[in-house]
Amino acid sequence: MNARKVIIDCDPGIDDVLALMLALRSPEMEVLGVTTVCGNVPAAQGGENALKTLEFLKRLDVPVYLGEARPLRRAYVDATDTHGADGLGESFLPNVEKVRPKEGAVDFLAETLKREKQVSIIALGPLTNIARLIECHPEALYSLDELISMGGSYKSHGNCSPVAEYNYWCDPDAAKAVYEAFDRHPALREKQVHMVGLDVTREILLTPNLVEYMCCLSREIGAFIRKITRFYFDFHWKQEGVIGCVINDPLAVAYFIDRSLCDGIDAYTQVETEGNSFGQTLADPYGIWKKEKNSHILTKTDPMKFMEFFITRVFGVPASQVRPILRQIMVENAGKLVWAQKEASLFDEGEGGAEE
């Protein structure tokens, strides 16, 4: 099998290490490097959080490069509230000495790209090491094989305001310049941003029975997850009333992967950088702008498709053995029934003068 070269760059996060876990055990990819953003975390601590990762799968010979600390223009608001102080569940697992993370990820990136060529780049956090690339090194990409994002929402509400997904909310700037890459740069004209927004990844939900079954394949594997994760559960359940946690990060690896797992459009997208909307993506499908296709945004996706695909490729096991207990365990388009329940909620409270 030819593996398709591709750089993770991320800002780890408990479903960051999630989708590391999954690309690093799917043969279809080679990871060349790990480059940390500020977003869920410092840059810094995502680095640490990589190398505890890449450590647990006895990957350390894949290198970790520290990039921008700081949003391109707004003030860095990272998400530790959601993934606990150490971005990993507030587990506190022990750095990794014997290997360290290395400064300069744009210069890895840039140099990645020329010397290798046709690089993919699955971006999991803000996209500011994207834009710093894109601004200081040009020539690099006409090397870019893909660029899939992690981050924005087409028709779904958002996660840190009514209308922005955090990663573009982080840092608006660095997304914008990156979509408007697509639509003028020469080296990028003819390619699109693969935009894996909250639509699809809202119905990702891995749930407690979920996991139980996880420790039950292999109980070194569960066990981390079900140690990073339980922070990530509390977190959904006191904010949203979700028993469990959405997981974005490993659908975008699992569709660079295979494409039978979502179905999208193709938009011209941008993003706002000001006022209440800051953050938001607005994608024009229907070519009322008269501008050209920038982006390909995912709109459907497989629950229960993309769990078994997780389960088969961390655990090692055969889907004939994963699908019927999935079907036991996982209702159909649940993360749509949970989201709606919320939504119709919140209406309900609205309605009725709910207290702050």
Contents of the next structure:
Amino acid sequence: MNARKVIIDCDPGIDDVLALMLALRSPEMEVLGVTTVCGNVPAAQGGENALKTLEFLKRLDVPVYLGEARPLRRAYVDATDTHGADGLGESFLPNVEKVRPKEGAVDFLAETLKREKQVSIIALGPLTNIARLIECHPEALYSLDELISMGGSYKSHGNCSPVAEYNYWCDPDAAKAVYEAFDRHPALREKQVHMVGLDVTREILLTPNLVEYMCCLSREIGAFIRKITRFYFDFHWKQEGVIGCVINDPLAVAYFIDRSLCDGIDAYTQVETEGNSFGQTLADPYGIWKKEKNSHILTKTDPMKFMEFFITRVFGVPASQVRPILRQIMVENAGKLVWAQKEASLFDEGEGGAEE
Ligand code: RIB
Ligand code: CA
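And the form predicted together with ligand RIB, for comparison with the form predicted on its own?
First the chain shown before, then all remaining chains and molecules of the complex.
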């Protein structure tokens, strides 16, 4: 099998880290480099966090390049309230000293595309680097294979405003420029942005039970994941009353490898940049505006199939071992209420039942 060449553009970021773990443990992908962009944390901090992740994975051979320090036009707003002051759930892991991030992410993207030909980009943060690549190196776009972007929202609600998802809310002008390029640029007109939006990523909930299972599979990897997600769990409980945390970015990597994980629709999509709805993705799947369909929007996914995909690769255990446990854990979460009711009904059937 020929591994597909990929650059991961990200803003690590707790879920970005989980996505990097999945990518670097998947033989279907050859990760040529990691570029960071201002998003969850400043690009420089993202570079440190990417290196910490690569060191943990013993993959410091993968180069890290720092990208744009601020959005194209808007003031930069980070997401340290969600990911912690250090971007890794305030785990405050030590910086990697033996390897340092390099400057020039956009040049790295352009040079690598032109040298390697047919390279895909998986964008897990705001699209600022990608917009700069299009603006400054349009010739490189002829070597772009696919763009997978975690961002946007089709029919789900936003997470930064009622309608906008953080990556496109943080830099709506960049997102607009990228989607427009897939509508107009001769190198991209026949391609689509694969939009891995909140409609599908909200389905991917990492729960305490799943983290406990991961710790059973590997104390070292499980402990790392537990350490960086604790803060994220607390945020989700306070913000959304959820026990667990939505891990958006790994689904973009999983989908790149296995398209059967998600269903989707083709649509012309534009991104709002003004007014209260800035950052909103406006999709026209029915062709009302008679525009070419510049995006493939993911609309459905299978959380259990994803979690099996993630765990088998990151922990190196066979699906036959993982599947029954996931059925117990993931059904148990939903089924717990049923089991409790079942227990109550058991009493009802025997002598003296629980009071109605
Ligand atoms: O809205 C979720 C996205 O914004 C994720 O990629 C998260 O890491 C942040 O970048
Ligand atoms: Ca991200």
